[in-house]
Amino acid sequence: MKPLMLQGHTRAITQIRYNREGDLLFSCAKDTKPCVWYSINGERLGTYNGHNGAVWALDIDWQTTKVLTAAADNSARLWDCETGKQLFQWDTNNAVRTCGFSYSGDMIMFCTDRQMGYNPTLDIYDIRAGEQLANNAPLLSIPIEGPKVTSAVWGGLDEYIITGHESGEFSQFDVKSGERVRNVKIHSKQINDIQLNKDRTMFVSASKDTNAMLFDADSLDHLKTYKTERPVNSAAMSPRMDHVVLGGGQEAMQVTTTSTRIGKFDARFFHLIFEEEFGRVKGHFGPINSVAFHPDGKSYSSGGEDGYVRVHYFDPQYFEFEFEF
């Protein structure tokens, strides 16, 4: 399994994202510049240049029309996709840090940060809606009571909105009434990351406390835990095979005290129900902080600590494994 790499930023990759035919790989860092790249030979297409602070995470509509980024510099912006114009920027009081487009692509939502005295709130837009954007004036706006957001995804049917929070909490809140509905401490530390399946009916998170697990997106049942012995910064489902891929390693501040060998800085594939581990994938010189699966399941993406995306390819031989049980 050779990979590409892709080599475009110049400081830690924080998400990295297909869009839905699989054929562009987008992704953000902390240099404020968002790349998008051809998934197909790793070509960087260009850049979306605007950012004035290390992008935490971006999301790209089902048309692959529009591209949606969150930022350290207290502003979301929408940017066309093709032309890399900025369409439109929101600017908030406080560092952005996750955002995504509903499942239809005409509303979005993001969430600040708690700094400076300002509370963070979950604000969603409806993006057909003029005036809305003109006025700067939300279709809704959810104060976060408690542990920050950290991570956020819509839910099906773009019914509901499901939060991650630095707490190890889940939060499901209501589109419609801003209401939470529902409320779940499984996770003992921070919520890295939340990725849900090919269907939206249940979603994986990563968690700072060595963990990955899978859960019901509806009720947030939890159903399974994949357990590593480190922090746990992305995981991802196939939609392919019933196999999930964590990416991690220690705390970026301690990766310069340790060796590469110790730091455990691979990819790592674990089987979906029975919860093993089946194998690794090694070659970032630092923590992974994001991984992806490619849509037709043939191929999955990481982005580290280090600048690097990498693309990786799977070999026949992956899908003629089958597990024993």
Given for the second form:
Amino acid sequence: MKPLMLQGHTRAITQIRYNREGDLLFSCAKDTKPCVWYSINGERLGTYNGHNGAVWALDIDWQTTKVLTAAADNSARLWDCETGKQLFQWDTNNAVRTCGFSYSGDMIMFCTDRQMGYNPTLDIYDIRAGEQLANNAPLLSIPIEGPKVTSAVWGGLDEYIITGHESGEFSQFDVKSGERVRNVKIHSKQINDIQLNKDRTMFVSASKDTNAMLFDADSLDHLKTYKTERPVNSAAMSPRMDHVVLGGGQEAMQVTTTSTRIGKFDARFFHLIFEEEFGRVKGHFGPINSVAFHPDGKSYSSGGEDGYVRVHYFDPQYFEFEFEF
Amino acid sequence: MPSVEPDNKPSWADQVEDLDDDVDDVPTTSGSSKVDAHITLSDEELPPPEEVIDGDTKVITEYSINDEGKKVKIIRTYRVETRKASKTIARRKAWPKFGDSEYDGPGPNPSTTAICDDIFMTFVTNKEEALNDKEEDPMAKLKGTRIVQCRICKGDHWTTKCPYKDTLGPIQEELEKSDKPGEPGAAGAKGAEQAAPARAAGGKYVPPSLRGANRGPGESMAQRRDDQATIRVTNLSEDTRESDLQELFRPFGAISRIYLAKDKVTHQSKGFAFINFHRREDAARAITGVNGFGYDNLILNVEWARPSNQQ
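Return the structure block for the form predicted in complex with its partner chain; the form predicted on its own was the one displayed.
Starting with the chain above, the whole complex follows.
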């Protein structure tokens, strides 16, 4: 495959996301400008200018009309997807680490860090409700005691929010009541990324403890484990095949960037059920920070510490590959 | 409709052409005029970019000055593909660009988008088999080669006071060859030889003296006798060496072989050893002589070596 290399960012990529149809790829980085690209040919559509700090996370609603970004300048902002204009800004006490649109696109959540004496809080807003936005009065504000939230997603039917913490534990918060319904600790180190599968029944979590694990989204049952030797920064499930892709972290070996034009950091493909690695794709010059599958499963993208986003369209061999058992 | 990725774009090195030979003359003149010459050259001679659409192929030819001040022609070949997409996607494709891309032309901007070389997914299958093979091979190699060699008799022992270490060369070879990895004790090894035929890398000719079950009678007699002339010494201190044992047991008679059990990792003595005498009566005298003897603050235990689980 001939990957497209998107060079729009000057700093490390923090997250990449496809919109629901998959024709747009959004990327945010530690430089302050999230970018949006056409995934078919890598053409850049635009950038969202306005943040003053590293943008840690972003999300798009299902209609591809609004973009939500979470940044280290103590703000989360809502943008119009088509024009790049900022629609709204939430000011918080701390850097906002993670954000997400609900499945319905009507509610958003974001979560802050623990610094300067403030506890992290998980805020939920209904963006249809003008008063909430005007008065900075969230629908629900859940203070997080204990380890801070490093990654969060809306659960299956927008009934709860699944959060991954710095300690490796997961919590489920009920959206109506704000209570912590469930708590599971299986990972031993920080959860770097949580991504749901296509039908939102399961999620795969990537952790600094070099493992990625598959969980049931409702019950938080631990289903599978994918072991590597390096901290896993991001994991995603293919909507088409029974595959999981893992993007990894620090390597012990030295990278010689002068030897070839292709980098040595790789994304690893595991079989979802057999937990065995079956493929690797090299190319990045630095650890991979975020991976995402295209909604049709025929391509995937990875964003790295090197600031590049690489879009890969799979060869036919990928689809014909049969795992022998 | 979107214009898609350039097709079969050859390496840029093939594309770059050096157009103007006059540029070579310029360096001979003084610094400032060189600059002037470049400027005038570029003003008058740099043609505008051309775009040629031929069927479904679009060829864009651009001219520019590269880092060395040479004019280059860059040819980009695009394949124009028409794809059907849903209405919403098609509508999005028509959105005007914004933000930092506001002034970009249609199509990918080369400064933000690049096509990389072909890379392939490396498929990893059946790692276990590969691992097993790797583990076995080094061991096999080691067993075949000689690790130590005596200078005097070329036997498989350290030279230290050799007088053949009272061995016949073939006997030593047999011992090494049939010594399976991890099996402790010379007596055990010898027992194993008799039971299992010694065989070098499968299919090779094995001389009769080295064969296991079909060994010549002469050799087997020597073997059996040696077995019967083997004693086991236990309760040795950790820093006992073969040379110490040699000194200790030499007075009783000619020693055929000394095996001191050592930990494979730390090479410290495990505390026991097997001594093979040439004659049984020497072994018997050694037992009576050394059993109960105090050596390095430990009371040594000496007895007949029991053959290991071979028949």
